[in-house]
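A single chain comes next, written as structure tokens; it is the form predicted alone.
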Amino acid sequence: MKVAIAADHGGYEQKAHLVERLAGAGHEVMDFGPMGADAVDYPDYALKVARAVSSGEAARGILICGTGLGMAMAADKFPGVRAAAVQTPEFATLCRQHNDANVLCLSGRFVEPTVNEELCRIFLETPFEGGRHAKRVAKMMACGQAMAMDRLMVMDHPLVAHKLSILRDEATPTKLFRELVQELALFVGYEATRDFPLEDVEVTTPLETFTAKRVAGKKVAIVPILRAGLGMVDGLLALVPSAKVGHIGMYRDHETHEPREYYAKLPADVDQRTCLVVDPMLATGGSASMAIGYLRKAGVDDVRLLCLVAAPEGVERVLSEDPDVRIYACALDRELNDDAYILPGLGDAGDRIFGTL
């Protein structure tokens, strides 16, 4: 079985012990660290394992901190993750039989290594009973999915629907297509910036002085995913002229449909900004997830993904791989075809923006 494992400084020593035992038992172990005993923040490592389990990269996950409680709380933020903090063999058995737990959270300070080794064995070998428990687990997971979908905002405006209908039309010429992409980017940008904080300022009009509102808080960075994302930049700059622009270059492998990064250039203070990641099409979600992950590694806390047309498969992947990102789209389309193009979609947005059909 493919098992993802990580710890913090409170569980580092036991992690090293468990990695050796799991590998010896024939499991394929993904060790996400840390590789030393220096103090670290447990949510950072819970995120790594939870993401691997949530995406299907690993079948099960194991996390170790001082008590196991913090790791469980952090890992459970991910859609599809069922994390259980366990200290007894009975609980290890029941969390699998009744709850179909897929991430085991252990105490590195209050439970002996030999006991934790046994808890791992039980966790990995015990099957889910299903039956009456399946309905309950399904209800539990439905709550998580509903919470994740709350982070998807689809535009509900007659002008958005009108402009999008023209954008989809294969007869729409390049010049008009490009203009419509910019206009729709402006609409989706309005929605993505709706919650920006305001502060009071005194303004003197030709008639009197009064207290008005202006945007406060973090500054903005617009980060297009090359190349199609470039088509949305001017529309967003019309909305937020002071924003800085970074770039992340990716191409899609036509066989695997997975992204390959080839370029990245971000503002030096990107970690102090709200980042608007832009790409007209959210198809498989691979490029968007990779771009969001890149920004997270750069220290960005507030990431928002802006697109024109999204597929359910891409939305699910992005929301499951990052527990905080929000998606803003002009439309949520039906599905992907066998070539990972959105249906009904609008074709290849990059080719239509730049006239390279």
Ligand code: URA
The other form holds:
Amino acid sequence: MKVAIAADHGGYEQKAHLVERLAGAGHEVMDFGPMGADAVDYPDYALKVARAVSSGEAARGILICGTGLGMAMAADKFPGVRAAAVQTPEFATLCRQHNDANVLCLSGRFVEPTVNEELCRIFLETPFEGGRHAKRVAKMMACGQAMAMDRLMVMDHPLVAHKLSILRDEATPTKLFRELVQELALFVGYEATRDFPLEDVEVTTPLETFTAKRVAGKKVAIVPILRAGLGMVDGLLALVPSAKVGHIGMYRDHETHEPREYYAKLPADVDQRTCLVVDPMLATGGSASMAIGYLRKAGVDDVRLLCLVAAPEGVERVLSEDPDVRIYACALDRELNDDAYILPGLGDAGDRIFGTL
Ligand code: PRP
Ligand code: URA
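Shown: the form predicted alone; wanted: the form predicted together with this ligand:
First the chain shown before, then all remaining chains and molecules of the complex.
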């Protein structure tokens, strides 16, 4: 097997030993250094191995630093890389069987060379089990990939985290829930419009005339998915007051969890606009995908999906069904339950906004 290996000063000695053993076991070893014991920055070496694995140049990677932890964190930033920091044979086995890890990160300071040698052997020889683990690994990779490619943006702001926690609380009453949905819509809208182009405009202040900026480019249409999407509209209109509002009505079939469309009314010039599709919940992704497909058929080329809580399953479906859409979410939650509700989620957004629980 083609194996890429690198270390920092905390793993340099063990690397030399492992290179010898791996070559002796018949592997083709790509040694990315360092070739001396001087202090180096571990991310520089982690990224060499991660790049080789990510591009397919190497089938697996091995990294050694003092603990293995920094190497794992750095390598994991690369698309397609699943790096595991491992110190025991059981973890070496499981990171392959369950997680399909392709980069092994070892501790040069706290683990003996003979143990690390055994961890490498297990890591290189143990196959991925697939089955239920394949679905989980695919989800993990889809979200990581989407973020790396700027197709999924998850808000990282203390006020968003704070407001979202109140929103999720089952004790939050309807009035407050509604207000928080509007406020969070404004935050996520702020992020979703960050790349709007600007043009120069002459402005005369009370003191002088100068060249200022104003938003140029396409006009905006806000397209809520009924019902729950309606709860986000005012927040977005506060941000883009001149936007037109189209509506797409859908509900999820309780048995199949697939969406049923019951209403659609879009601005006549929707194909000339940037469309912000809004819905607080992205669960299976069925409703959002159908709404986005509807807009594509109407000729819209810039579609952005804004939600408050997204599930990995929904992100994967929307992005795989539409190669150009971008998703903006306040949070990416863990998973769906058997009723296709998001966990931990916030329950039924429509019912909580409109008080129909
Ligand atoms: C909810 C939510 C989304 C949809 C998400 O609407 O507001 O539109 O479910 O689920 P999906 O990603 O699996 O399609 P619901 O069908 O409950 O209708 P409502 O907005 O009228 O309450
Ligand atoms: N729709 C909701 O309102 N909540 C969920 O968790 C899933 C779909």
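We call the rigid core the largest set of C-alpha positions that still match within 1.5 Å between the two forms. Keep in mind that what you see is a predicted model, and the values were worked out from it rather than measured. Numbering follows the first chain given and starts at 1.
Hey, does R168 budge by 2 Å or more at the Cα between the two forms once the core is superposed? Not so; R168 is displaced by less than 2 Å.
Quick one: core overlaid, is E191 moving 2 Å or more at the Cα between the two forms? It does not, since the E191 C-alpha is displaced less than 2 Å between the two forms after the core fit.
Is the C-alpha displacement of T284 equal to or greater than 2 Å between the two forms once the rigid core has been superposed? Comparing the forms between the two forms, which are aligned on their rigid core, T284 does not shift its C-alpha by 2 Å or more.
Rigid core superposed, the C-alpha shift at V40 between the two forms in Å: Displacement of the C-alpha, rigid core superposed: 56.9 Å.
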